[in-house]
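We begin with a single chain expressed as structure tokens, specifically the form predicted alone.
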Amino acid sequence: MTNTTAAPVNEQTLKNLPANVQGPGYDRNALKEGILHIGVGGFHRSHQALYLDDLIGGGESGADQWAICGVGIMPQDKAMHDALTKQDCLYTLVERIGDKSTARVIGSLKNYIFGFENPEEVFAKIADPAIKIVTLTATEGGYCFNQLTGKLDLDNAGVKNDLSDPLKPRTIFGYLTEGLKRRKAANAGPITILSCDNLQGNGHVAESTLLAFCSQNNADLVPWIKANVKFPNCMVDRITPVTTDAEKTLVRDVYHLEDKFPVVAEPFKQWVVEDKFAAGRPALEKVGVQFTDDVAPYEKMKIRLLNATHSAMGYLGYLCGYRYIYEIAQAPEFIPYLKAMMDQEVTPLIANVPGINLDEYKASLMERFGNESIKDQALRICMDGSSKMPKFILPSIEEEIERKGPYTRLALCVASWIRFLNGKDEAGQEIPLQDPQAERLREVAQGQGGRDVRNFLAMEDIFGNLGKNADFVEHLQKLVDHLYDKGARATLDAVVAGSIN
């Protein structure tokens, strides 16, 4: 392509891509769909789809049998569906660090089904014998389980809908159950369900919640699933901000492509997978995926260090007036807080992680968080706190209480979340809240006694038994009161100085 006019991303443009854009080095017409992925967002497109694009492009024998059929099951997925279908399921992936960036068009996603409007197509695809793996990025809240018991929440509105109206599901369980029911009837063979969400033991969570759902109305499917479906655990990692107009403009101006839904990510990526598959798998070890017998140490490291520190930055950083993660990571007042939280309160809880130097890992996290070219919004990190807090922050607090260790910095993250839920920042500006329990949380935060931490800790499905620990309750209340009375920056300074401990 010799001119600078932006060309639409599609199959036709692949024949004449701009010189600074890499394209799929293979014939997409020869691809066969072997993977169904539910939840095609930015992360999936910057991570799993990229690994498969690398594998297929490397010419590995049989790799062309593992193309992806994407599925969107939420009403808001329509924008992704419309953009991708107009672009022949192609999109631009830009990797950025500093003032350097590279772009490529990813070709491993071959099809996209908007399940919210066409659930029958999704059921049929799960029942297709060519599909060997179903992968999931449903977010932490998408598994609809009680944070205290770890069991499926049968009172969840989506779960109740799917049990009463199985042909018009709203959760992953409704789609998976109906699809597997038809796969069983068609004798289409075993299949693997691979969760790629930030949950420790995500495969175990996917298995237990799906079996619990099936046991309600499809008990006869349970033994078939136990015999024919595998649920590997895995750990995934790549910082991938939400796509905004700025990313679309970047792709247009720098790479001369008109892309309705590009994705921008950091250069770093990691995928550690338990090697437990029911019907074969792509040879992803050829492109950097680590297969192991035990994912747990990697999961705990990532969730307790990366995800927890992200949350600590998100809530408190937003209250301090920052809007981007890189700003918070570079802020002189935040650096000692974040490093001390990781070093003193979290690292002692993490056992040996094979092949990982934890000091180097933590240093790399601070570098990644501070990447200015990744405009990761603090509000993205603040989403779904009711699902994230019990997984990223509270387990470390519980362990520190058990071992009589320090947890002030972790508790400050919880206090910041409680203050964040008030809905107004220190300047009186509205704080947007996106959370599966938003209504319930805001009702407590904005009601009488909204700064009384006991009213939050009474939500045992989120906080477990922490509300029964008098020392923790007193400590958390002190932090929340300080945030309200003195402000976020003063509270951060006090914790760093050790005047609140």
Second form
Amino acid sequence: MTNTTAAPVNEQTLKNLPANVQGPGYDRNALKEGILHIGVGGFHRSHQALYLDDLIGGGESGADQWAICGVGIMPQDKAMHDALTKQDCLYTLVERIGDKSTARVIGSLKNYIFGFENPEEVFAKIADPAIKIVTLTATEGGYCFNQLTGKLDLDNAGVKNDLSDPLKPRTIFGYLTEGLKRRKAANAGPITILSCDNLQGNGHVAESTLLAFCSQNNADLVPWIKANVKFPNCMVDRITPVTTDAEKTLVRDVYHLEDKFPVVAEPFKQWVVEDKFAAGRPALEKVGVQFTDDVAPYEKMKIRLLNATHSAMGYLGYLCGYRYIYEIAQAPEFIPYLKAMMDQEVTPLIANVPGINLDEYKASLMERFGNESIKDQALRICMDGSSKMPKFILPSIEEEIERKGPYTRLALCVASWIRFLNGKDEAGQEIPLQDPQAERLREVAQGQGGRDVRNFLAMEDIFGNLGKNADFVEHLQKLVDHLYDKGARATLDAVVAGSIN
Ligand code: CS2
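Please supply the corresponding structure for the form predicted in complex with ligand CS2 (the preceding block corresponds to the form predicted alone).
Complete assembly follows, chain above in first position.
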């Protein structure tokens, strides 16, 4: 039932929020923007913006210098821009688990620039001396990384666009390069670029790809970047489903707020950051962020266990007819598959992670995946497989091949992706595909050789050298054939029973 008394989310409403909603208990007018964030999606709003809201709300001296200016660079960011600008950049964050749910309006986002239409404003902000940190959630694919060369993919259409049309960029590289060029010219001082994407060594990747981009036609900027910009690595974590009408209705009916773009997330959150900043940083350790000298073990653990298991649930679960992650994580036929993948194929690759008991960590993952109140979508997980596979799944297969260990369950995830790309499920229904490489993937998957794994493995920018390993090719082919001939559920059962290995 629609609640007719729902108030719009804006600065005015903050004065009189419904009793069950917490608001920013600070004066937003006094905030100064110190962080520019590119990629304001659900995740940024449930994670980084919340940490800063906590910090500013805690009243720590200087915390008010670290408000966020958000940036959207994709055409589809228009919806976020329109919603946020009407709401004075405020939005509702709902945390849910079981029958518990809490809501608060987040105030740390002070401004939002739709860079796709106003790139000049973004360049000017990067050159503004008050901005000390640029944070990024550009997605795994946003770094245009070629798996085979281990370098920036200069053939990527976005990269090519930005090299030939630097004032109308389409990728983070175009924005950052032009912005840093102006920062250097304005003598605005050093700055930190902090990647918050799920890539191992995300800081290193951001640094090496940006430098590779700059060296193409801004070679004189390279030494300035080396001397003035720091790129810390970090591990980020919080499961945040895509916002749909259901979340808007929840916020309206339960919290009496009319929010055009709320965000719902699990209660768990984690952020481990390498303490390497060029121009200061907010005291985020006060609000639960862990600063360390070496983020690598945390990143590897999170990406290879959490993100990889997500992928293993997403494709195969979708093919089995499930639509939500919690359904898959609770399905008795999936649980032994997921646990065995984590225990036997991934855990042996993870070194000691300081302060973490891996058994407890894995058990907590299964619980988090099973959170049915957040209704995380299988299709959200299935998005962008071309960039997630090489980060979440394939490196573990490579390491298992190297140490002559097992990888059947990981390979089943790859096989499920290949079957998923076919575009029709077992009932002949259309499978929606969201991937920047969709066209190319579909062409292979739906063409004559769509069952032949060699045609996929030939995409070396995604699969690297895996296609050269005859055992892996044979193994993967067996799994793909089984999926086509016997179906998803039968293949899962066969792998769990050990009859395909
Ligand atoms: C997911 C991640 O997109 C994916 O495939 O695995 O978005 C995941 O939910 C987050 O990394 C959790 O921190």
